[in-house]
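Quick heads-up: it's one chain on its own, the form predicted on its own, in structure tokens.
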Amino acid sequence: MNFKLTIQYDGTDFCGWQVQDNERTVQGELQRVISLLEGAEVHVAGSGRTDSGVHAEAQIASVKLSKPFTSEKLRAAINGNLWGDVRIMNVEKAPEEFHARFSAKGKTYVYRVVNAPVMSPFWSRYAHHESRPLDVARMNDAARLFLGKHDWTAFSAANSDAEHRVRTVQEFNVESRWDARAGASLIEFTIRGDGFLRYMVRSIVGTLLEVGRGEKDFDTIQTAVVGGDRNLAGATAPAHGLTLVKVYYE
């Protein structure tokens, strides 16, 4: 039976999603627990890899099991054997052909920045701290330069194993709101696309932060997008500010 899992995790203490030898990963934890429940080794397929330190509010995974679990009992059994920084929020039976990665049609990520002189400890694991003033309107205007179908070589890891680097960014908004807990402005960079390369979102956000500080102009961004020159992109934003918030399926 094929199951679709909706997962939340705090990525702080994980070395990313993908299984690695002698490292704690989300996929590794799930495969360890579900293999124990199944009584045999299982493979848990994720919608995509998140890097070390990146969080997820709704990562999707699929797993095929032979034991006759109900969705509710499977969720309870998995959660009962996991540490508190990862949880299965929902389990549902899926068609046999469903695959968390290959069936995915797109994703939305949010990158969060606390823009204040002092960083609240309540946000320190989930948002990047920028003490210098940021021009949110200018960053939102610049975000439009990233819309559309492009080769994202300038904004991805040099060692990416992707077959090609063409992706389509469908929506990209930069918004600021007052956060009472932080006692400061919380800026959210929300980006939706049909897929993302390794470091792509963080590189784009890092570039926009330079725009917000008045260090980079729009022409430079346009040249980087069209020409693929990594030297024109900004510094990659830290991983802990990034969260996968939604995966889209038909």
Contents of the next structure:
2 protein chains.
Amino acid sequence: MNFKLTIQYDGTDFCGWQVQDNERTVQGELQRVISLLEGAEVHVAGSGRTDSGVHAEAQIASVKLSKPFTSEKLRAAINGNLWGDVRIMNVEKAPEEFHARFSAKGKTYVYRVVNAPVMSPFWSRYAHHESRPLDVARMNDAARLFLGKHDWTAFSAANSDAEHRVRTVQEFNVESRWDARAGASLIEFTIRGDGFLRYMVRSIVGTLLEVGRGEKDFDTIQTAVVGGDRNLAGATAPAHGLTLVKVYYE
Amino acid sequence: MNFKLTIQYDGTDFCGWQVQDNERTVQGELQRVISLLEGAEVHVAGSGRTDSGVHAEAQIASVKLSKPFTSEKLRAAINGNLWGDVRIMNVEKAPEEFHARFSAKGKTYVYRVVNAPVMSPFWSRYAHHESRPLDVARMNDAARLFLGKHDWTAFSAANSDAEHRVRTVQEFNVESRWDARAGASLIEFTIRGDGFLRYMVRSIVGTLLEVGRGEKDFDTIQTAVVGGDRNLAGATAPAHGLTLVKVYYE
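Could you output the structure for the form predicted together with a further copy of the same chain, given that the previous block was the form predicted on its own?
Now the complete complex, all chains and molecules, led by this one.
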């Protein structure tokens, strides 16, 4: 039986999604627990990797099991063996051909920034702190320059092993709202695409933050997006502001 | 010069507000840091204690200093010496007679509950988890029974050393809203009063949770509030769901 898992995790204390020797990873924890329940080694396929410190509100994974678990029992059994910073929110039976990574059609990430003189302790794990003023309307205007199908070499890890670096950004909005707990403006960069290269979202957000501080103009961005010159991109924004919020399937 | 400090803290890793030997407390951290800056031992007066694990979005404290700090510099200097789970959000100069505790006219606390089968990792530090269904409308109706001036013996710590146990609850609402990050209903119990005894909010919320689960009726609550019989109150709700959100001054 093939199962589709919806997973939340606070990435703070994980070395990312992908299993690694001697490191605590989300995939590693899930494989350890589900292998125990199955009584045999299992492979948990995620929709994609997330880097160390990156969070997920709805990561998707698939796993094939031979034992006759019900969805509800499987969810409870897995959660009962995990620490509280990772949780299976939902389990459902999936068609045999469903694969969390290969069946994925796209993803939405949110990057959060608290723009205030002082960083609220309630957001310090989940948002990047910027104390300098940010022009949200200008960043939202500049966000349009990233829409469309491009080669994202300028906005991805230099050592990325991706063969093809062409991806399509379908939606990208920058919005600010008052967050009462932070006592500050919380800026959310929401980006949807058919796929993302390593560091791509954080590099794009880092570039927009320079726009928001008035340090980068639209022409430079346009040139970086079209021309693929890595030197024109901004600094990569820190991992802990980034959250995977949705994975799309047909 | 007398200063008024507005403080946020994530109570998870603190043994409460009040200074204690060999324990990490918020008051202890603040007094350590501000004494260093002042070059002499200082007393930081809080609006009141919060228990171990309880959070604050806007705790108020006052402190008298002889060095000529500006508000901005004092804030930056204190924050620069604290861990990220406690932050001075604001500093302002206050009249000589201002005292965070004695000048306080009342407080508002929020108690948060995630009502869902699975607890989101993003709320596990800040909200109590209840997987059984809760009747929010019924809890909100029952909340009215707690309004007014009463002796709160039945809803406070047995070993409370408070001489007078009469307090007035001025507002009390129970509201539920969808929280996208939790993927669940977040229920907020918002209570305002002229003061609260130790465990009072958590005991009242614990009692209302029994109402919400259909385990306690309105008559029992009425009798507990009026008659002061501790056996009629519910279990004390866990500390980590509780947050001090506002302290009122004239």
